[in-house]
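First comes one chain, alone, set out as structure tokens in the form predicted alone.
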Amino acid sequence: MRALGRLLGLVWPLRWPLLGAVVLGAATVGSGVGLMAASAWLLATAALHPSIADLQVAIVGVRFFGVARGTLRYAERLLSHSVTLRLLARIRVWLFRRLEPLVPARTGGLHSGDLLTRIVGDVESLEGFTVRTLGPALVVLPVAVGVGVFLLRYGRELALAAAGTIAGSALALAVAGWLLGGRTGPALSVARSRLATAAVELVQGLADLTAAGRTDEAVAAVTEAGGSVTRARFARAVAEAGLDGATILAAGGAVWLAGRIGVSLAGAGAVDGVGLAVILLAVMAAFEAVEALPSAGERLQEQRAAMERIVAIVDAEPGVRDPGRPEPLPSRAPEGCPVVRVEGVRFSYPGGARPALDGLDIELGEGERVALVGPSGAGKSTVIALLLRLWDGWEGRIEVMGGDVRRCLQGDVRRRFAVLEQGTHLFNATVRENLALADPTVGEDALWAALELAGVAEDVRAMPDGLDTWIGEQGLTLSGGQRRRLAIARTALLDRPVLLLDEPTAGLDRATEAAVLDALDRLARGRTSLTVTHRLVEMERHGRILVMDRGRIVEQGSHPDLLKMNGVYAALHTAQQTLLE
């Protein structure tokens, strides 16, 4: 129930337009009741062949309620769907604002398919909360009261019975829907998550699965997950069919009860035949407000399960928190102060068998170009993660521009770095849009200058639409070298004093690698740079090389000096040269 409370909290700012939609919904049902009652009176009275003048008011009433019903329904749908769309926007903004501080420390244990289901599918499950769940529940009470007031003219017993039957049926059917939904709703949410996870696994690993001859197993897993969704939907359909039947029985029971009381009143002379027809059709029409309650109760369980899955993410403790009283971070390092200083840093990933960093010490001076190398698992990428404040829980001290990163806002720290990652994401958009991610206000001249720096300007000019060429998902239409150089161009547009390059040439052939290294030389001019790499190629480009092993610096110096030491670096270099030969 806590999840529903959170959902209602998101709805609360929209309470007034929601209330307006409820009023319009009640008025719509009321117009339906009026239409049926006026029609019943008109037909029953016309059968007695009265003067046409006696029927004029009823004729006008039928026309009025007929037009009003359609107009009010349109207005209600317009307003209620506006509330729904605004609520979805609020939920998405709230979710992504809460999700951003959790990456990657608190989301690493979630499968991408499951995470996708939560932030897309589960949010979409909440789409009908106001228009199909909360709204219909709030409409029933005014309709029941209105029908009771209308029938009060025929007798208190009839009015109380009709109002009580409508309200009681609505409550009973909603509870029945809630109980049945408690079995079908969560099962459907879990089944959807399993299907999304299996489908993502299949799509992302299709090349490897095909090469290994294991596609049949992956397809079988998707098929089985799809079958669980089908079974969950079938169970839900069966439950909905039963609830629909129960609604019809409840409406029939209410009409029967009203008819029984009406006949009794007619026998006592309190109601004539025309009034009896009005009573029966008015009660029948009022059940329009009850029809949505069973599915609303069932849907509420699905929405509760979806909201619980969302809350389970956003309520996680952020991996990194900003200080209560942040200190300003200089845009440049003070005179004589390193641009980056790492002192005695120790850090272990949750569940890690050994520390990723164990007493690490690093200093980067103004304009210095440094390479951080070492065997796999030495902790190189962890250094970049800590500099970018993606993880907390470490011991020691990290300073950027002379400021203690723990005392500064995360955003301020990150704005001092331009990062080029090994797996830079290229969006399914144009070249221009991918570059503008670095600076949405950048002009075309600056875009071409960045492309020239990255050595890919001629390739872009040769494309069908130049900067406006669509490059596909993850730059699918580009070669590996073009993708990497486009990422370099985007990094060049970030006017940041420090470059962090994480495996910038991984996966490239020798010729492309040389071109990318030339582009990185141009990118690094006038900036401090730290290159994390396991490929010891053309290391003479770096003024200083730091060699990591088991979370600490074990060697440092220039390329020739490190080779002379005949230590870890020399062994790694010799091994790689042997492989290259």
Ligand code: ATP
Given for the second form:
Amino acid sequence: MRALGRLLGLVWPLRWPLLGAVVLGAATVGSGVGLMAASAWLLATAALHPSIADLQVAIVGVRFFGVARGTLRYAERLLSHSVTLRLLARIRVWLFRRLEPLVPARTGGLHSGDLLTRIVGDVESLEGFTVRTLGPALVVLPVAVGVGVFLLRYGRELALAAAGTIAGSALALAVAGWLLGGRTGPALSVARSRLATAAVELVQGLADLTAAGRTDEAVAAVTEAGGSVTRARFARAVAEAGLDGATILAAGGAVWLAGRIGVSLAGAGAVDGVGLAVILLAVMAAFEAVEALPSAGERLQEQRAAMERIVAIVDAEPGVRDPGRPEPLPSRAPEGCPVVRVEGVRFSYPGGARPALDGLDIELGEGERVALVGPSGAGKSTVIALLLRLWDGWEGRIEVMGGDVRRCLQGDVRRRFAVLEQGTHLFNATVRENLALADPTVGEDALWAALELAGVAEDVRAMPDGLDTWIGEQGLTLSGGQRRRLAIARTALLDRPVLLLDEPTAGLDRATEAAVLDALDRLARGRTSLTVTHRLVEMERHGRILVMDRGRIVEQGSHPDLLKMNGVYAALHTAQQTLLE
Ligand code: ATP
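Next up, can you give the form predicted in complex with adenosine-5'-triphosphate of this protein, since the form predicted alone came first?
So here's everything in the complex, that chain up top.
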């Protein structure tokens, strides 16, 4: 229920247009009632052969209500859909704002398919909240009251009975829908989420699954998940059919009751035959307002469940919090101060058996080119993650440009770094759009200069549309080397003093690797850089090499010095040389 309260809180700023839509909705049903009542009166009276003049007002009434009904419904839909779209926009912005600080520390427990379902599916299931749930529920009351007031002329008992059956049926059907939805809705959401998770896993892992010959099992998992969605949908369809039948029965019961009272009123001479026809058709028409209620109740369950899942994300504690009174962070390190200083940092991932960083000390001087190497699992990528403020909960001290990162805004700290990862994401867009990610206003000359620096300008010139060539999802139309160089060009366009390079040449052949290393040399000029690498190739390019093992620096120095030391680095180097030969 708390989740629905939050949803209503998001609807609250849209209350006036929503109220307008409710008034228009009630007026639409009112016009339907007017149309039926005027038609009934017209037909029943016409059967008595009065003069045409006696029928004039009713004829005009039928025309008026007929036109008004369509026009009002159109206006109501226009307004209610505009409220819906504005509500969805509000929810999405609210969700994304809250989601950003949770990545990755608080989203690690969610499958990407599950996260996708929450962001896309759950938000979409809130789409009908105003149009199909709240709106119809709010329209019923004025319609019931309006019909009651209209029928008062025939007798108080009839008016109360008609208004009571309309409001009572609406309530009973909405509750029935809610209860049935409670049984079918959660099963459907769980089944949908499982299907999304299985489908995303299949698509993302297709290449590996094909290579391992395991596609059949993955497809079977998706089929199984699809089957549970079908079963859940079937159960829902059965429930909905039952509710539809109950709605027709309720409408019939209300007309029957109004007819019984009307007949007894006619017996007492209070109502004539024409009046009886008007009563019956007016009550029948008013049930238009009740028809939407069972599915409104049912949807409310689904919407409540969707909102609860969204609220669970939104209310999660951010992985890293900004300080209450942040200190400004200089864009350059003060004279004599290292650009980055890591002192005695200890950090364990949640649930981690041993610390990923265990008393780590690192200093990067202005303009220094440093490599960070070590065996797999030594904690190299964790160093980058902590510098970028992706995780909190570490002990020790990290300074960037002389500022204690815990006392500064995360955004300020991140803006000091340009990151180039092995799997840098390229968007399904043009070369230009991919390059201009950091600054959409960047000029043509700067773009070409960055491409030259990355050594990929020739390739882009040869593309069919040059800078405006579409590169496909994840740069699918490019070679591995081109993708990496495009990522280097994008990094070059970021005016950041420190470069963090995570395995920048992994997965490339020797010739491409050498070209990419040349491009990285050009990129690193005038900047401070920290390169995490497994591959101990052309390590002379780095001024200093830090060797990490089990979360701490165990050796450091230049490539020849480290070889002479004959320690961890020399062992790693020898092992790799043997493999490369
Ligand atoms: P590699 O060279 O294989 O990439 P690495 O030196 O970069 O390894 P890290 O990725 O920093 O090592 O990992 C250090 C330790 O932390 C490892 O034991 C790893 O299993 C663990 N670890 C890394 N990321 C997470 C995570 N998100 N959650 C839990 N444990 C993690």
